[in-house]
Amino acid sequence: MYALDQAMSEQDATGFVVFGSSENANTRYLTRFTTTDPVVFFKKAGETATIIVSQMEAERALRESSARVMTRADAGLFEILADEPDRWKATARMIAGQAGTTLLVPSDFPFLLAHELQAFARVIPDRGTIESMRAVKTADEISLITSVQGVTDRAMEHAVNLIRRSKIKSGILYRGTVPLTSEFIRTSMERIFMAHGCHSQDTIVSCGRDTAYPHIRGEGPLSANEPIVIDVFPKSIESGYFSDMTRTVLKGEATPEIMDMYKTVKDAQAYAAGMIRPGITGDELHHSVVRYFNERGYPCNKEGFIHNLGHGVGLEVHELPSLGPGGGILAEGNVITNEPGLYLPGIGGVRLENTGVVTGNGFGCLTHYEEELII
């Protein structure tokens, strides 16, 4: 919590407080609790983080929380309420007499409570102190995202493989004597991922002309001698950590212009994990790949690479860092993706995504599911 006092010190605020639930990234950060009921969480410089919660989870906050816990009624909202009835009123007036007068908050706090709390405290947003702290991992937050890789490569082999074992008719892929669809292949990695204690939601399941848009989801029959792109970001239930990971596979033959697009792809996967360290920045790694796609013969504008080389993951699937224009300095522990792709409308698309870590000597992937396009 050094960086909640320095950023305090630095704008000469009493408190720092964040409200939601645990729905919410930063917030589930700070408490380490679970509710879908907002909280108040509030740091005063230099003293022990609190957080603020209804009377029924007061006991589960104790237990799975590293915060002070107070009540709603010992921090006396309820008198607050026989006064002012009004509850953003009252939350406001409640945080400023627990929080002090002189307040940061981050840039997703509540438009309303802010605007309350201006009549009892002074209100400073924040620019991004929480979501930098998020950026760099603990070994405990890199083996929970390991964890879910693990799930994502187990869910990401079974999709391959039910796309390997189908067969051909009539230039659709069949599941004996029915077709098989971007909806079954979805279906089925979710039983796995539900299986093993985790949720994905929005997979992409993409085939043919349509992997030439990147979150076009993909729907009905796929087709032979096309590429199918399966895009999956899944979340631990209990931890709320994500993976991501993207694989581009055919079954069949392809076109030269898919079998070039896919080498080219892969080639730009690992020249980037060979540039990936701690000291780069996110701005650096992209433009560099921008450019080794260029003397490719690759577009990187409206078509061709069209996406940012990669971003941070941890309790949401895209937070800081930014592998992208601006993106800042990568540090030792940030966990990050690397995922070029090329997209050519007319032609089709090409992903391929691994997660890994920036360690000491560079960049550690945690994807080991094989990179094959023809299966």
Given for the second form:
2 protein chains.
Amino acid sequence: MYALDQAMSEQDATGFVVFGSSENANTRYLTRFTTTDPVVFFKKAGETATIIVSQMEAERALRESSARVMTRADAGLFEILADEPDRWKATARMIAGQAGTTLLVPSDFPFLLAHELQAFARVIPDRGTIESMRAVKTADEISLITSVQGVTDRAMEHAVNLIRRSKIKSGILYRGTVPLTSEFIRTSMERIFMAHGCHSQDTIVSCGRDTAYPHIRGEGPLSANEPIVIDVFPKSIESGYFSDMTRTVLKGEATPEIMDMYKTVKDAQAYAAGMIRPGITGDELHHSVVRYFNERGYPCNKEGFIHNLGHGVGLEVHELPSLGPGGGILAEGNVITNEPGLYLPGIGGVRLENTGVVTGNGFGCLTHYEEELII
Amino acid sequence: MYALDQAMSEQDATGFVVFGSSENANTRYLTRFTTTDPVVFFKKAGETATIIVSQMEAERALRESSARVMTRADAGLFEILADEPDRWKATARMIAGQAGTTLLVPSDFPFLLAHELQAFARVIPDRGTIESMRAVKTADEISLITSVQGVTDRAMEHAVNLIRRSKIKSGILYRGTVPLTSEFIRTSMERIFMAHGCHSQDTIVSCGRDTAYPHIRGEGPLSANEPIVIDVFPKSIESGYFSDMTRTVLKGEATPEIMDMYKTVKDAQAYAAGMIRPGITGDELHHSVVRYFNERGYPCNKEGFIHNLGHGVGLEVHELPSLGPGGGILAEGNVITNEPGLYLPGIGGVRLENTGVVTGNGFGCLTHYEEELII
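Can you return the structure of this protein in the form predicted in complex with a further copy of the same chain rather than the form predicted alone?
Following is the full complex, with the preceding chain placed first.
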């Protein structure tokens, strides 16, 4: 919370205010309280952080949150609503009454609430203070992500084994008498996540030409002799922390093009892993891999390597730091992905993604499952 | 989309702009595109809606979204980034270049982006246009919610049967040789949801004194002779639509207090269902139930009936219309919950919740599972 005080002091702010449900990562991070309905979090300079919840949530907030708990009644909302029936205006007046007249709010603070607050206070958009706090993980947070990644390795192994054990008939992979599909692999993985208190959504299991488009999810029967990209980013339901992992596999015979793409991506990943350390920028890492691919004969524009090298992982699957153009300096405790990929329309795509921690002198990879194309 | 044009015309706006990932219900509703990373949606008055996505998402956006698709490159982002490295400022300039100089944005539009847009355009907070569009469901949306509710009825039946078939030993419910726990019921329900492409989170399975606090989730072994509240609000992973349902059950013998609370809540629910129709306000429905409980001898303040009678259900589990103080006029096509409850600390709580459609002349309940306290 020291970073909030520092940001307030730099802007002469009286308070830092956050508004949202725990779906909002900034709110969840600061309140350590999970809720469907929005809560107000505020911190006055040098004082204890407070959350304002409904009467109904107060009991649970006292048990779960590390912040001081106030009900909306304590904060005077119902008196305010008596002469200001508009909910947004009344909430703004309640917040200003508690947090003062110069307020810092995060980038994703709701515009209408900021607009109504401007009747009572100067509202200053904060530029990334909470997001920067979130980027440097504590040992507890690293342990939570490690545990999600452990489950992810198991789910990936299960998915790859389904492909490995399939039988090829007329170029299609079969599980017994039925084609092995993207959907079946996705559901099988989700079953494993669920059994371990995690939830995965939008898992990619794409095959063949679809793999040239990194965000196509994939559907239907899987083919032999074609790359299959499996990209999964589950979240622990209890803690809210994500992990993120991708493997590319192929059952049957790979073309020389795919073989070369795979080897190049794997080498690029090892090359990037060797460079990761505190002090290097995400921009530098990304552009080093761009140059690496260029030197190996691959473009990095509308095809080839067309996405960022990586991103932070935490309460959001994509958070700071960015390992891409403009990406800032890495620090010890960042949890990031290292995920080079190559995509050639008409030929296919390859991506390999590990999640790991920036340690004192390198990259502590949390992803352990093997990288082998031909299975 | 006509409502957006109307809102723009009332404010002399040149464009309506939304920014977010599909986690944001307004974005998902307008774009019909699912994505982890934020996209820009804009609509100029009288023109076709457009989404701006990354190059990587373009292929999938063309397949999935009903809007016109532009890439960030098409929208000039990379030229702008060349002399404006700040991502928020550059995005603001890109948006203003496309959508014009007077922009309406939804209440939850990110404040920092609105702030940066103000360098190029007048930014006006819209007051609920998209939220009001979302409140009136199409036949397709009702069918999607009906299908989630169908799964929810099955999961609830399964949960209640686990309790029904348990054995009582020393006041605790047993499943074979182990105590039947909240956690086991939650996981069993989630298994059913998962098998039907749904996902439930924060399901409440509370027992005994905990039931007096409507948002306590519950944990550990369940007791005989005590109310057990099961409140579940799963979402279809494919469509994003929710349903919402609560039952209260008891294995063994109920005290007269709990028996009376149950009967009163059930009667209040039927009373409310009989009043629901287009034209009545959510405020009127809620206060009618408050009066109903008061007349039956129950308070409605810090204990008794301490929450709203209901809320809209759709891409968010809580959306418009509100069936609570200040709640507006109901319209045909609203999908709402009807969920009276009574909570007495030290004694316990009872809640019954159905989801249904406001029809031309009443309430078309989508929840079919029985309401019986003693099982």
